[in-house]
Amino acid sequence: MSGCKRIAILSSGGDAPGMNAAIRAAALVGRSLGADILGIERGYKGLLDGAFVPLMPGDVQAILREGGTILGSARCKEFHHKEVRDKARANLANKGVDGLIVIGGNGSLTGALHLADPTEIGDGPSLKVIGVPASIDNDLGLTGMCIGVDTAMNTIVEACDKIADTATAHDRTFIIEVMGRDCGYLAMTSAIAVGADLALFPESGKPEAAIIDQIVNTVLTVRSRSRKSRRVIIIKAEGVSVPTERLKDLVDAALREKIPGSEPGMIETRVTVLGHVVRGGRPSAFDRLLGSRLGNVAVRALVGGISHKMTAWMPPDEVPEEVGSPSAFDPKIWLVDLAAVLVETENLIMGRSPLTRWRAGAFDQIGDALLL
């Protein structure tokens, strides 16, 4: 396969720190390798308007210490109809970009998967795309870790460490809803490095009753113990099916019932959402080399005639040859099925996958540790 002269980089979807990483690498790597390399502000949005931007080394050099991405992102609905995407790929082939680099997650990625699909390219310019795994969430198939999630996890960790204080000094019961959609993993790993007393996810498909029992267990068992700190902290993932403020009425309500003649206040519980403030911040060291490396191998790949492949960073040992192999240019790094990506993707979120359900199992087995 004849390999790609001019690549454009675009970053879509929700924006995770070590993105700049992964741009900043495919950019210089590019260059090098005598590849033209352009970006594409505001994703599929910039895409459709013609937002082509030069990426020189200027450009990119001081951007790895940024959180976010220098080229801007946002939602595009009306990609799903094949005449955007037609449109998209004239303004690609319009700007002789015969490669395209997609860093993002799982809607940024089927995007790219329909872009460069040779039955709606037809008589067209031939398309080649390399997608990067980038989402917080750590809800992409086929990668053991996605660009962003070590970072979101250090803000999880530092921002409960905080709250601990002032739980630990009143005995006060938290519930510290995190992000993550309909994946739990932030909340089950974040549960664990903070020392929380209970981590609730959509992984465990517990209705409303048994989570609400799960909580008040948890507050009991931790009220019955002599020493001193009796404070209960409880992160709780946002695809939980139970809404933060509803479960903290109804775990109100039932401590009353189990506590009775409690002193006013000391039994409610406390709530803190922390948001987006979980997509910020510059991003951790591993997420810098992650980003680095997985773009510096998008590129190559491109450059070398290599599509319809995802990036990933030390995938199961037990992806068949025909889905992934290791990369070339990095031990760690394997380029598997871009494809296969999207239907391992779907297998995790609808709780199909051996990796939901040894996570959820792993984490239940955790969890009953953790109140001993």
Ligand code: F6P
The other form holds:
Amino acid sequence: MSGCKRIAILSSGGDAPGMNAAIRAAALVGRSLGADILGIERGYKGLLDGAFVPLMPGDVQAILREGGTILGSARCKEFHHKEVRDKARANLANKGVDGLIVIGGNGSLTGALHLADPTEIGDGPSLKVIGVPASIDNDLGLTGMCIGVDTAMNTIVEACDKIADTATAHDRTFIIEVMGRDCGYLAMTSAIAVGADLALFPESGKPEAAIIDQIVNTVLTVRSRSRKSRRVIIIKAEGVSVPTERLKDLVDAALREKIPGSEPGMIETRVTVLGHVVRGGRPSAFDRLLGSRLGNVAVRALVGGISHKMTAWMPPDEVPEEVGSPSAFDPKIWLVDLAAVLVETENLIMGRSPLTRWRAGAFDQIGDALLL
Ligand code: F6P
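Counterpart to the form predicted alone, namely the form predicted in complex with the named molecule:
Starting with the chain above, the whole complex follows.
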């Protein structure tokens, strides 16, 4: 296995706080191991434009505390086409790049796997790739955590704590929508951390009517309590199929029916969509550390001649030996097969993974206890 001599790093898809820590670690460690390190701006889009930039120690030394990514990011739909990937491979070869680190989520890692697919490369210069999981959604298989999740959770908790103050003052119900695409992880975990009364997440598979019932029951239960604890905080994952404004209207209508004669203000549910606020901000200490450790192992793997893997933070499920194992460079950071990651990610999103079922089941138990 020949090791990589010239390694490029790109960040792609939705940015995540802590991506900079991974860029910094990979650049500094790679250089210390004798490799040339380049950055690519704006993900695969930048790769197609040949947007290579130097990544010298001075460029990365002070970026740990910055949110987003200093390399910029983009979504690149064209990358689904082989002719487009051929162009990307040619740009890498022209720059003498033999190793690529892709920091991103599901779509970005799929692009990385295709880019380094030997059947696509044919007689062309070989390319080694390592993926680094970064997505606030925590929707990637075979890693316990992705870069950005911890910061996003903290941002949600801070916002919800503030909303809870005003909700308590007015005895109000709030539905707070959080990002996560098709994955309810952020909604579930932050609901626990906030002490929310209910979490709504797509993995539960509940139809609209059942969701309305759940909310109405929650509101009625909480409203039957003493004056001090009559605010209702509901955290809703954006992946839940019912749009949040529609949910509010249906809940208010159902409550008006259940509590006839009540003042309209009493049952006027408020909605807050946190949106991209959740993705921004300074990375937490955990994300700085996680990004640094994943970036360190990624570049060491490439220099050591390893390819087609993703660095992972302690996979949550049992992983067969042929799929992954702890890396030789850091016992908590695994190297797992990139193709297997994408299969497991699909299972996770489609609800086929035991982990998805466990998360939903565990949350249902916790949810029942919350309302006692
Ligand atoms: O995947 C990260 C994420 O922030 C999702 O939670 C969200 O659905 C999506 O990206 C938003 O994407 P964009 O920034 O392209 O609107």
